[in-house]
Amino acid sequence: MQDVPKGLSFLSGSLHETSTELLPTTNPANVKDILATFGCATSAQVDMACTRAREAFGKWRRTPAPVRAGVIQSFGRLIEANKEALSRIVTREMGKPIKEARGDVQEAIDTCNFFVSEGRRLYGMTVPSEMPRKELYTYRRPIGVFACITAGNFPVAVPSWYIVPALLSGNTCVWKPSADVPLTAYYFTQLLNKAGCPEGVFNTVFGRGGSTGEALLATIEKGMVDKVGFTGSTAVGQRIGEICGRRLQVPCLELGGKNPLVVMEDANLELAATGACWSGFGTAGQRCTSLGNLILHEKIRDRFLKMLLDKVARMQIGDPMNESITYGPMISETFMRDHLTHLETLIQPHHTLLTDPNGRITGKRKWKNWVGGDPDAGYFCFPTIVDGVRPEDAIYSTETFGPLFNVMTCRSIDEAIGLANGTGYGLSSAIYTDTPAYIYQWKEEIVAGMTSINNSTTGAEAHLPFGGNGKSGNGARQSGVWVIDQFTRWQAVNWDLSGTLQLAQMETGYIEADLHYTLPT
């Protein structure tokens, strides 16, 4: 891309600075395709992003919210009218189908269309007090530098969740995109400058997360920091809430998950399958919602799997441009190798593969439904499914973040339920059933922030909240109104008109009432 300075590292508004520590992005469908070369920040930079953040801070948060909302609004206008060339770029730097790249933007655009309306109702509230002549109100204020480290599967969707609500609450944003879609990000960037976000509001720091990432994170200790945003794996969430914790700083972290999807005896049989296929392999399993354990009920188990496998034998994989693709590559070549590793080490002789071949699709190993290009250009891998799965089986309760899923059986709604929650993960859900008491046990047990009923487990709305438990997360909740709980603070104000000091509790004038009174029998 022409209009990409080479070794960009730092950027924030007119100011950009470069890097010799270069990285590049390429095309995962097809390496050789570079798109362009990033550069990866220094802890120099990072620091100077922080501090460019803090310098902005004090004017943005008294900027009135419907003010900042314009800007939002504008943002989204300015991705609305890029859609089709953000889409594209996604695609190509990512491997998303172009299908699901619009989408992924399309809930960019969503998202800044909730939020502008937001920006006038940052509500607080009037509070009646129990002293005369004094009043009590609450306030939401902003919580000040917001850093935000987002993954590289949705590059627009997710950081909109967060940059969004964060910048609209008057909050100030440093952000380190993932290294897979640095260019996205940088066209993120320059929308969002465009759309009139002011100096030092918005910074955006490309590079690693073994180097920028880490330097970022430092950031946090030297008191630089007042918020940090997580989209990614457990172990590194875990990390940063230990960071966060000693700051007493409460991070809002969107974390890994091993999501099952449940088809009890009474489920639209052809209805699941399409939800269990798409919830599995939509984005080459590489969503923090996919389909992780496939629960069925022992009534329908041998049909379903049957017309299961008749649909994945069915799907196309290839070209992410194409229209009729199931599924592209893998994110990147380290994506590709950990599903490879996950093949190699998590299968053990009592599971059976249903599906065959499996691992990477080659032009001597191709998909029977290939389209388009040279596979051995890209990271493209087959999909699997793993029967046989026990719960005391490590492939139960890893998230193996491709086209990868499990297949275990249960007689009893209970048994369903018990081997939902049992990975410790609690991120999505699904369950396939047309019986109410099923449904009504199900979402009352579910441990899981989210669940679908007759839907599959992936699938996000911009007003709805997002977001688990347990190991997929801290309880933190993006998207909706309640987001703008992770960026403001509540402030409570206590007025008192009467010229007195006046002591609640110690000098309220209840009334007093004969409690001895008694009613005639």
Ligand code: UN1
The other form holds:
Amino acid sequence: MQDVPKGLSFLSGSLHETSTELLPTTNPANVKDILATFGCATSAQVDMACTRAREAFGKWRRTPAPVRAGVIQSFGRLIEANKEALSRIVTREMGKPIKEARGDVQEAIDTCNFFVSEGRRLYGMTVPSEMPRKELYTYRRPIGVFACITAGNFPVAVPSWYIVPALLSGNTCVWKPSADVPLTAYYFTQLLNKAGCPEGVFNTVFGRGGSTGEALLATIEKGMVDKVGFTGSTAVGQRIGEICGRRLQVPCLELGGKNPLVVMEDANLELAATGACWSGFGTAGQRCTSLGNLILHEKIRDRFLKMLLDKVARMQIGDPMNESITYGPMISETFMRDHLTHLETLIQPHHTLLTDPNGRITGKRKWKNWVGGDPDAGYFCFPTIVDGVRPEDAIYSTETFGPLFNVMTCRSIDEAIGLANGTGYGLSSAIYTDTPAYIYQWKEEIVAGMTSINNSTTGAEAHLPFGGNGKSGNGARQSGVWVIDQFTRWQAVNWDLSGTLQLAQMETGYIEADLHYTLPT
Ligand code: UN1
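Swap state to the form predicted together with the ligand from the form predicted on its own:
Shown next: the complete complex, the earlier chain at its head.
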């Protein structure tokens, strides 16, 4: 990591700037392992990033889309060539198991692969005019300067979902990555620079949400950015929505979830138990798509829980570089503290804990199948399953973002759907059943933006629309062809070649019909 300057706070092509407010990035599996020390971009540096992006926009938007796509192609190839190294940095910096880190990096490669060819489409339409010698067209036009704020749980995939289509569509970008993953963000930026991204087109500002993030939000009020993308909490998303609304901007918001997974009485229970375990405990429950409420049909409830708890007992927890663990540490001390607070505040006397012990894993209180070094050196937590949860309990509708999920019981598909839809969130969801009538009703009535049938709540593929409803977002969708609507605006063009002022609607010359004609009865 010798090439990272100490205190780096702003990276824009060949321009590297530092600041004096320092932010060490540490390994959450072993806090003695300090990866690098970054700075926090000042408000002046954030403004400079936006100014550079504004200056670069004029030229970048005129660069032909297939040429812009060439940069994305090289970026994807560079990520691919560095996949293992980048995955190891991800694991070391935010603690997801190495197998998942490779998936995170692969999702960015997939995103590049998808958008390379989109650079040769970005289709508009030719539309017939109601006038002779007149042509109508639609064009996708870039929006301008895009400000992007991302979370630490998917430090490569999720930024790529925004940045790749934004740049491809001709926008320039200022990115504030999570303060938990600056080193991953540094290499992400370097790979984009090496891919040939021109000066000022892509700018990264490092720092905390409370300082650098706020400075970036202030640029919206100052009219320095034209589009905002944010992945994070519902509360912050609501604030961003308000700020953008005042400027008549529509941000792309990807917020929290309280994702339901239903197991009906006819389900393949072995498959469902594996899916629930993975949905709940993959990434230590720190995905926005992680399982929140497990809803079990009363007929299979006890049998299913026995199978599930048996799987949970066999999970390996520990060193995230180990290939066979289910999960490693929490992303940071803050995530661990929040999880411990949730255990203290959300669990009520009428709940039953199906797991024991709960809370932090330590040298004295180790997980049975512990893998790796000293748990006291990292932020590791036990898996927690809370039974007996009712719709009126706060834990039912609070996103917990840790290795914790609830169990609820239902007697019918109607009741299952009611519980699945009742939290106010609507990001991901899943049902395990082979009954077509259940599947049909579920697809029709589930409010979540994404749903799986006989698969986990997590693991969306990189070319389907990703996003949620209700408290999970503002209807924006990322990924695939759908995200292009976030980064372009439609322009309608009327081209009149007639040499006269042809008045639409008034001089169209519609052919008259005899509408009084009726057939003999
Ligand atoms: C997130 O947690 O913000 O569907 C993204 C999934 C991953 C992406 C999660 N492909 O679980």
